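We begin with a single chain expressed as structure tokens, specifically the form predicted alone.
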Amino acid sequence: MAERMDDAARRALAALEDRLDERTAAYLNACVRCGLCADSCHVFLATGDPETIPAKKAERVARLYRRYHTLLGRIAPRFAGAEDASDEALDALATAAFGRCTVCGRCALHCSVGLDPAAILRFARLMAQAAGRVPKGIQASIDLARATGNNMGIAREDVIETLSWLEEDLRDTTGDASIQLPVDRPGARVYYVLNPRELKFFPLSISAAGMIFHAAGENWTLSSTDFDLTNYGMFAADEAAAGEFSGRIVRRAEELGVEELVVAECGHGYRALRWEAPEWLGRRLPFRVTSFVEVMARYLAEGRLALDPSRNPARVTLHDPCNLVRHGGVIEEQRRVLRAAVADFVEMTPNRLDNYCCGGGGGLLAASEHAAARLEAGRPKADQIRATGAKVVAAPCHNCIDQLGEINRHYKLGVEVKTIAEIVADALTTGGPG
């Protein structure tokens, strides 16, 4: 066991050595321990545990950095606040990075000296991944996606069968025999990629997208292979896996010859494909990458959708997914869409860049060993929702929808959680159910 641990420590320290740059070193040296980041963290607000303060979590990396990259840390580690890369230290690093942080980035907005603790926690994940300490559920999702092409192991035949059934149901529901869920159509202008959970558990979100594309007169396609927008490699800081998963979608888009890759409502999927994939793949993408939220806003601005907000009379509030908003820059589009699609829209407080993480981000939904902590961390979001008096929570991210569904039941909020597309589809007056 000791030998394996030594190997793990060497791998973690090699990751630190390989990726350490001036910015990261500055972050590790510059924290003034003012404590302002504490109240910015939904996990700390929910638990009050000092170990969940962002600066305290980032300190797990700083202690290892000082031990191996500073003179004082080498000769007087206790005095320097440094520690060896022991079994206990690496376990604590992984717990801080995965179990006590969703790397939502809200703490960076409130740091008194302009640091980004979430960037350090992403660095901690990199080291934990190198040491073989990724949560089992996250690693299992990576392994399954590598083996089968998507993180739920859905076979190509089942994808085709499900989409065919959904298309038939759409035609029956709308009375429009021309509506389609096209699959593997070369030369389509738009390639629409999915979260596999939509095929298994949320098929209505696919139907809603189909209705919207049809109403807008879009030339679009789905794919029976390489459609999985989720990227658990990004959550695990496993850049080889992350690049592999993004590369599959990019290659499929190139095979289909599309002009635009549209990412279904998924915060981390959008971030991975829009902002991170070019870095992982080492090249510019030859097509536009957009969120479906942006596409719906564009269709409205172009007059391609007719909506009746009275079809959505209940009060609706909006959850801002961290990766879509803080890390993705898609902020106002969802608001323009909802104001056109619902009769009573109310914001949470705080909102936009300052909104609280739902508690399920950063891959935490897949980490069953942290399930209880995840639900506890969702309390600030539950309080936000309850304060709005809303009956419907719009959430343009399926990971967020799963977490919000759980905290809805756990905290007895009595709300319905829906995607933006589902709400828009309910309001359509052309190509919709009416």
Contents of the next structure:
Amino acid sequence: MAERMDDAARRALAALEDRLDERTAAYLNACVRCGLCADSCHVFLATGDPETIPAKKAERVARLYRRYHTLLGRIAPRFAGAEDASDEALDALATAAFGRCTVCGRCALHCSVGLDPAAILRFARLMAQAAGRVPKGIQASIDLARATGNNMGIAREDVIETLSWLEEDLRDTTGDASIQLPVDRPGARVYYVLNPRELKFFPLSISAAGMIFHAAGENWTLSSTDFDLTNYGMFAADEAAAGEFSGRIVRRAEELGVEELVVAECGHGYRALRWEAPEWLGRRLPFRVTSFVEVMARYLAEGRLALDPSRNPARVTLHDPCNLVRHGGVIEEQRRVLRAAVADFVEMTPNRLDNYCCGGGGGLLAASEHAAARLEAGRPKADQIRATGAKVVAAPCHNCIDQLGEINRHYKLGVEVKTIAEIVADALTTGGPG
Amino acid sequence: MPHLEIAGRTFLVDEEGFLQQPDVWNDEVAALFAASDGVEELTPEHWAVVRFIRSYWEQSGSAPMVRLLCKETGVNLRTIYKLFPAGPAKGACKYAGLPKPDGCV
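Same protein, the form predicted in complex with the partner chain this time rather than the form predicted alone?
And the full complex, kicking off with our chain again.
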């Protein structure tokens, strides 16, 4: 550490003091150590390491809390199960919160007394962040987004050129010269925001969205400047950064005067804009916020998309991203869409709210120092996928897609990983590739 | 910092296997990194992609947009994903000896 330990400890303890709400304090004191949360955690299932049991990880916060906020902890810490905020304790807290937990929230569903260990782990991230212990890849993505407006540092002209190139490619491949990828269009009803990795490396999901909007006759636009839906501030429990990132998109939506902000397939980006942004910004948003998954389901229900499922004959299974499903409440829409778009859809087990994290959530994908642990933590997901016999995994989250791609190669699953929009675009009989 | 051993040579890499010694990179290193990742044979298209990424990075310090990659190498976008199953970032950029790009990759 570049600075004196006691400064970092002081900031972590100040975060504990300032931000500890009644709910979290109650959670800290109420764990009965039954151990039921152990088997709920994909990290524990993958590693068998007792240190990764959710209650054990949460206990790291509780030990610091008891040391500084209870009488017995102050006078006889060893008898109170309390611990000093030492350099080692803060390092262990950061590793537990950022490297051995994806804040997926599955443990909260399995707690015998109704606690939420993930809420405590989010609090652990807040303390670790205050102590300057955010993994460097997550911090670098925050810094780049602050400096350039997006987390990959993509320049405005590169956005415009990429979209124009994709539009041309779309017209060529579909034979439909009227298809558009509109940018900064005033008067649009829908403002569609992206994950920068789509523009930089994986743009076919943007083309798919363009085909679907076109087929549905939507009046939509992209932004050449405020296009980045990601929010690594949320992962780092850095609310100032989180509010800054969501604030950019909210202001742009207001300038454009759109009715609806549509978030591309990204779990944490949806959660940030749909559920967290009003909290960070301290106000209600004057437009609707939806996931593109919900929009596709709505178009289907309204009869605005004609799909031929026989165009997707291979068996498809579905991954439920934690931030879209467990934390986001978008559960059935993706299933309705897939049943209409593919010939052979199978659920993995468990699924929906009880689904396992891919292992790369919570920003872990950007934290290279935990890469080996992340791949290991993907094993329960790999087992789930293999058991379905599917050839395609649909994943409505770009972060999950990257992790699923890695576990696909690491565990030799032999599947293709796709966004739901790409699968739908392949099944389109109107505006689709002939 | 971890090490990666391929064919009797040892490289300094980050935890995800991205080369941390820009000076040691050459064609042989690119082929070794690709082979260790399951891309055994590098075709002229592979080389066009890897060399363009390398020279772009040496000049600008960042990885090129995939649009520019396609435009400058003449390789079709869909072909890029077939050539590099790990993708442009975790495949092509890694074999070109770049550090890991930021963001969701």
